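The chain that follows stands alone, in the form predicted on its own, written as structure tokens.
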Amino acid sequence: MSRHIPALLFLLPLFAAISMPMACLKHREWSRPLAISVLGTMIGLSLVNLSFVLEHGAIHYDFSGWAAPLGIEWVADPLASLILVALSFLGFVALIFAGAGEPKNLGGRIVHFYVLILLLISALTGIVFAGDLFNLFVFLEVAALSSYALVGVAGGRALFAAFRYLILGTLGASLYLLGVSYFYAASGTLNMADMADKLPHLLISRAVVGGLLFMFIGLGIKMALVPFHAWLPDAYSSAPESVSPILASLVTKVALLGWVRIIFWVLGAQAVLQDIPVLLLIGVLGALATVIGAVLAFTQHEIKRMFAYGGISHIGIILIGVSQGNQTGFAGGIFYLLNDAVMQAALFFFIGIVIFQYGIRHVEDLGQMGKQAPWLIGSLVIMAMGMIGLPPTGGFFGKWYIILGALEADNYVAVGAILLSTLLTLAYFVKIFEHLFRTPATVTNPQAVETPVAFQFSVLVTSAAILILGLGSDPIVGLILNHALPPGL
């Protein structure tokens, strides 16, 4: 039974999404508890799956009895299984938050709202488990289509942001698919493991080099890597407050994971360390993204855009970690990916509550909150510590391992980029707290009433997770080092 869990983790939200329109035809209010119960079940299944994989090794699941490389293969290795625990947990918390802050103009379309979220979760699960490059493309597109619709669901300016997201996302998908076709022409296969056996003899092929470049640009757009990031700030700032947390915490991180799979599990660690300067390229772009994202975040006045640019900066930090070509940096990068997913969710939960309760969207207006929600301000302090990289948060230990990996590789430029972005992150959080505490409180918003329990739960759980990841950093990083490293690294 345990060997079927990867398929169940994918099919459970997919079947729930397909059946929800009929199941909730007469009772739209059933859609939220149904979606939450599905994600709660996924948390349990993902923990069982991780335990099984750590004890018995990776699960290679063949759909419909067709063995790889001809059939569709799911690969639940320790890295995928660990990421899926975070995905399920954050999806569950985001759904609880969304229930209290559903877009008010949805009306009878509330069922469609939860269908889209479940489709997004299912597609992200497919990306994490996909064992071949074409199915990775399929699930990238399902996730993207769900994201476009969720961004535009509120109407108004969100429609323009969703359309821009669609145009750039489609361009990224087209470039990725073009790269996959080059790889297939060179190797004659789409299965990642089968391709990994054949590519070492084909690295001088122009098809392989060209395909790799196209896939990198395509996935660079999907993960909002500088300079392909233009779609993200508008999309996240225009999306409904109930949608932004799930997009910010999961979508770009899973796309980044797909790129990590390709360079380390398809090309192979030896190839990227010795034959193709891929790590140098992503290390340079990662350093640029780290600094540029932090600079742009500091210059923002709208809080959602500030946090969006902060997320772009942290994508760069993750890429710095995985590009160092050593185990320490890779483990730090993956650990920081987990932390950043939690931190981005927490930050967008925070600003969602601020917008819902106080109608505040700009940094200069934060003083209007007064001291009515000390629990919310306390949670923001923890989020700021994690984003800046202060102990005992997970953000500190993630940066620590990445810096150790960079020092091990004698990459002082990467160390400098991380330290500079840390100072810039400190600067924009100082700006936030300065307006929060120094501006006289003048609360006039009639919505400033008691905060719903779902809002409190979402912020407090993710804030606690930031601390728990820091306090539990040793076993988690040890798990990555002992079980989730790429072959040959």
Contents of the next structure:
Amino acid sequence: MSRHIPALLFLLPLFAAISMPMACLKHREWSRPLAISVLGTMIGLSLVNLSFVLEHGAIHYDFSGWAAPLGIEWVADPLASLILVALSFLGFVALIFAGAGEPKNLGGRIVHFYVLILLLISALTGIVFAGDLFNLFVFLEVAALSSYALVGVAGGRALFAAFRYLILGTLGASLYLLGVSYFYAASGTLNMADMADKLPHLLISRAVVGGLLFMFIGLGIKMALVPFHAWLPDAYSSAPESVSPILASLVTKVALLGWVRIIFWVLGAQAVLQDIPVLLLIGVLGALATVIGAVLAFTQHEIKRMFAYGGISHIGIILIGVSQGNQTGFAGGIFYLLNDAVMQAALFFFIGIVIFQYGIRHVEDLGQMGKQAPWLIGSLVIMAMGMIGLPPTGGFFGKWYIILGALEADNYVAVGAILLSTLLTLAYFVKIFEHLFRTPATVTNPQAVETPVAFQFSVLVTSAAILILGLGSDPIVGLILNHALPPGL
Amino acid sequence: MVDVMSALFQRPNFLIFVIIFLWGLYIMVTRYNLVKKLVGMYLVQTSVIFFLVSISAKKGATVPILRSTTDTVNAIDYSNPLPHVLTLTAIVVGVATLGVALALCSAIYRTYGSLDEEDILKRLE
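The form predicted in complex with its partner chain is what I want next, because the block you gave corresponds to the form predicted on its own; please supply it.
Starting with the chain above, the whole complex follows.
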């Protein structure tokens, strides 16, 4: 039974999404509890799956019984299972948040809003588990299509941002598909494990190197790596407040995970360490991304855009971690990926509440909030500590392991880039806190009604998770080091 | 140089793929009308599909269905079904993307009364 959990984890949100328009035809208010209960079940299942995988080793699931190179295979290894726990947890919290602040002008289409969120979750599950390059493409596109629709769901100025996101995202997907067809032309297979067996003899082929480059650009657009990041700030800042946490915390990180799978599991650690200098490429681009993202974040006035650029800068830190080519750096990178997903969700919950309750969008107006919500300010302090990387939070330990890995690889440029981006992150949070505390509360906002429990729940739970990831960093990094490392690293 | 040229003209499918791909990319970058941008985007998607089909074409091969169970199977006689299946899926993905894109376009037109990127950007200011 436990062997079927990976398939179940995907089918549950998918079938819920498909059946929701029918089940909630008469009672549209059922859609929210239905979606939340699906995600709640997913948390339980993903925990069972993680413990099963840690005990019995990776699950290789063949759909409809067709064995791997011919059929479609799903691989639930410890890395995928770990990410999936984070994915279903964040999806659950983000859904609770989205329910309290769902876009007002949707009316009867609110059912479709939840359908899109569930489709997004199921597609992301598919990307995490996919053991087949083409399967990865299909799920990337399903996830992307639901995100385009979710960005534009409330209409207004978000429509144009969604359109730009769609144009760039589709270009990225086409380039990824082109890369996959190069790989297929060279090796004659699409299964990741099968291709990993065949590629070592094909590394001199220009088709492999070219295909890898196309895949990199394609996935680079999807994960908003710096030269290709132009779609992200517009899309995430104009998306409805209830949607941006789920997009910001999950979509780019899962695309990054897909890229990590391709370089370490398909090409293999041997090839990337010795034959193809792809780690150098992503190391340099990661260093650029983390510094440029933080500089751009510092120059923003709109808080949502500032956090969106902060996310871009952290994608760079994760890439620096995985590009060091040693175990410490890789574990640090994956651990930072988990942290960043939680922190991005928390930051966008925070700004969502600030917009809903006080109507504040710009840094300069933050002072108007006054001292009305100490729990909100308190959790913002924890988020800032996590983003900057101060000791009790997960952000510190992630950066710590990444820097240790970079020192092990004698890569001082990477260390410098991380330290510089840390300083810049400190700078933009100082800017936020300065406006928050120094500006007198001139306007006492009459709209400041009682905060819904769902808002408090989501912010407090994610801030607690930032601390818990920091306090529990030893077992989690140990788990990654012992179980989730790519073969041969 | 001559080698490269002759290699190119021996594989006209690659040449056509590159031309369609770049053509689509050029339209996407240079046109201000959103629907024209979508035409460019669809050309890019189609060029990749064309590439997949063209690398799997095989002279004198037939559909991969066995006519009898007793004859020996020669793989040479059959064309590879996998790229064609991939192509079908890629076409479906492309159509879905285009559907979402056109829905966004019509919503943009209803909101801004224009499909010209510059007009919309001016209205957004």
